[in-house]
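Just one chain follows, in the form predicted alone, and it is written as C-alpha cells.
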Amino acid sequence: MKIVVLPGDGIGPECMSATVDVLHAASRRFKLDLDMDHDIAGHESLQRHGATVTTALLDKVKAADGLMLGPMATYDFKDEAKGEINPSKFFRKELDLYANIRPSRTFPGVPTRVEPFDLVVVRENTEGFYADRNVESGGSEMLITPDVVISLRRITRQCCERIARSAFALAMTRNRHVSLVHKANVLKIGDGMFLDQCRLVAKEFPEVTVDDFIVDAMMAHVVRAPQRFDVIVTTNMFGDILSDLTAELSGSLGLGGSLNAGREHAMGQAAHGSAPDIAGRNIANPFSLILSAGQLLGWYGQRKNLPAFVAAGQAIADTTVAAVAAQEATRDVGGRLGTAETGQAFARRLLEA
C-alpha cells in the first residue's frame, strides 16, 4: 500500500511524525509492506510553490492507495486566486470523498460526564451548507447588498443515497442500529429528500433498527445518553458539529479519528485543527491522527479484501485504548509523555502485542 503523507501546519508535523512511527510498526507486525511518500501542503507548499496544494500533488495522491493529511491552518487560507486553497476541502472535493466517518468512544482512565459509549457519526462530506463545494462556478454565498447575504445549500438524491448506504453497511458490522439526524420540520424539501433516501436504503437492510431525530433534539439526547446510539448518519454541517460534540464527550477531541472515504480514494485526517499556539512544544496529542491512520488501513483492507490491513487497523484502535489506560499518552488525556514519546511508546506496544 502506497500512502502519501502530508504533515500539515502547526502541530501537524509533530503529530504526523508520531503517526508515521505507528504506521511503520503496523507494517512490520502485520507484514503490510507500506510505502510512505512524504510531500508537503499548506503553508510550506505556499512558500515553495505559490499554492497550498498543487496539481502535481493531486496527481500523486490519485495514483496512491491512500492519503494521510496532517492538521492544516485552513482559517489562514482565504484567497484561492493567491494559491490559498483549503487542502482539506480540496482533496475531499477532487477525490469525491463523500463519507466522513467519525468514531467516538469512551476510554478507561479518561474522565467523562457520561456513561460509557461507542458510536460512529457518518457525515455527508461533499454538499450541504458548505459554500465552497456547492456551485461549479465558485462559492455559493452571495452578498446581495452590503447588509444582506444569501447562502445556498445543495442536497442531491445521489449524495443522500450513497451516504445512507455507507451508514447502513457500517451498522451491519456493529450493533445494527442507524439514527437519521435532520431538520425536516423546517428544511422540508432538502432534509425531506435526505430522509426519503435514507428510508429507501433502509429497506435493503431489514436487520437494522432505524430511528430519526431532529438535530437540535439530537444534541440533547447525545449529551444525556450517548450510549443509546450506534451509527448516526446526517448531512454535512449537522455532522460536522455533531461529530465534534461526540468526540469531546469521549474526553477529548484528540481521541476521535476521522476518515474521509469515497469509492476509489480515502484520506485519514485528524479531527482537530493545527493549534499553532502549542506547535513545537511536544505536547500535542497525536491519537486522533493515529486513529485516523488505523481507519485508513482498515478501509484499504476491506476494499482490497486484505485481512492483514483490517487487522492492523483494529490493532491500532485497540492499542489506543491500552495506551491511554497505561497513561502512555499526552497530559491532556491523563498521560505523562510528550508527542514524540507517545508515538514511540505506541509503536512499541503495537509491536509487542
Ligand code: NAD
Given for the second form:
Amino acid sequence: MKIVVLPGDGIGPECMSATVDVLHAASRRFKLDLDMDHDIAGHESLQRHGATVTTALLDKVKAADGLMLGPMATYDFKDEAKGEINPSKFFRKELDLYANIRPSRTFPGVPTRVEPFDLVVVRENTEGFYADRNVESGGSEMLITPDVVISLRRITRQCCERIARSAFALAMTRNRHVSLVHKANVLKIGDGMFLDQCRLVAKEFPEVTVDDFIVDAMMAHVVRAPQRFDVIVTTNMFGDILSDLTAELSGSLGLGGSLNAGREHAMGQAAHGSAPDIAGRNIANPFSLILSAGQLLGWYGQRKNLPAFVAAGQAIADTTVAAVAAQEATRDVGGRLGTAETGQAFARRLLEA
Ligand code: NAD
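I would like to compare: after the form predicted alone, may I see the structure of the form predicted together with nicotinamide-adenine-dinucleotide?
Following is the full complex, with the preceding chain placed first.
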C-alpha cells in the first residue's frame, strides 16, 4: 500500500512523525509492505511552491492507495487566488471523499463527565453549508451589500443517499442502530430530503433500528446519554460540530479519529486543527492522527479484501486503549509522555502485542 504523507502545519509535523512510527510498526508486525511517500502541503508548500496544494501533488495522491493529511492552519488560508487553498477541502472535493467517519469512544483511565460509550458520527463531507465546496466554481457566500451576507446550503438526493448507505453499512458491522440528525422542522425541504433518502435506504437494512433527532435536541441527548447511540448520520455542518462534541465527551478532542472516504480514495486526518498555541512543544496528543491512520488501513483492507490490513487497523484501535490505560500518553489524557515518546511507546507496544 502506498500512502502519501503530508505533515501539515502547527502540531501537524509532531503528530505525523509519531503516526509514521506507528505505521512502520504496523507494517512490520502485519507484513503490510507500506510505502510512505513524504511530501508537503500547507504553509511550507505555500512558501516553496506558491500554493498550499498543487496539481502535481493531487496527481500523486490519485495514483497512491491512501493519504495521511496532518492538521492544517486553515484559518490562515483566505485567498485562493494567492495559492491559499484549504487542503482539507481540496482533497475532499477533488477525490470525492463524501463520507467523514468519526468514531468516538470512552477510554478506561480517562475521566469523563458521561457514562462509557462507543459511537460513530457519519458526516456528509462534500456539500451542505460549506461555501468552499458546494458550488462548481467560486464560493457560495455572497456579500450582497457591505452589511448583508447570504450563505447558501446545497443538499442533493445523491449525496444524502450515499452518506445514508455508508451509515447503514457501518451499522451492520456494529450494533445495528442508526440515528438520523437533522433540522427538518426549519429546513423543511433540504433536511426533509435528507430524511426521505435516509428512510429509503433504511428499507434495504431491515435489521437496523432507526430513530431521528432534531440537531439542537441531539446536543442535549448526546451529552446526557451518549451510550444510547451507535451510528449517527447527518449533514456536513451538523456533523462537524456534533463530532467535536462527541470526541471531547470521550475525554479529549485529541482522541477522535477521522477518515474521509470515497469510492476510490480515502484520507486519514486528525479531528482537531493545527493548535498553534501548543505547536513545537512536544506536548500535542498524537492519538487522533494515529487512530485515523488505523482507520485508513482498515478501509484499504476492506476494499481490497486484505485481512492483514483490517487486523492492523483494529490493532491500532486496541493499542490506543491499552496505551491510554497505561498512561503511555500525553498529559491532556492523563499521561506523562511527550508527543514523540508517545509514538515510540505506541510502536513498541504494537510490535510486542
Ligand atoms: P484546534 O483544534 O487546533 O485547537 C483547539 C484546542 O484544542 C486548542 O486549545 C488546542 O491546543 C487543543 N488541541 C487541538 N489538538 C490537540 C492535540 N492533538 N493535543 C492536545 N491539544 C490539542 O482549533 P483552533 O485553534 O480553532 O484552530 C487552529 C487552526 O486549525 C485554524 O487555522 C483552523 O482553521 C485549523 N483547523 C484545521 C482543521 C483541519 O485541518 N482538519 C480542523 C480544525 C481546525
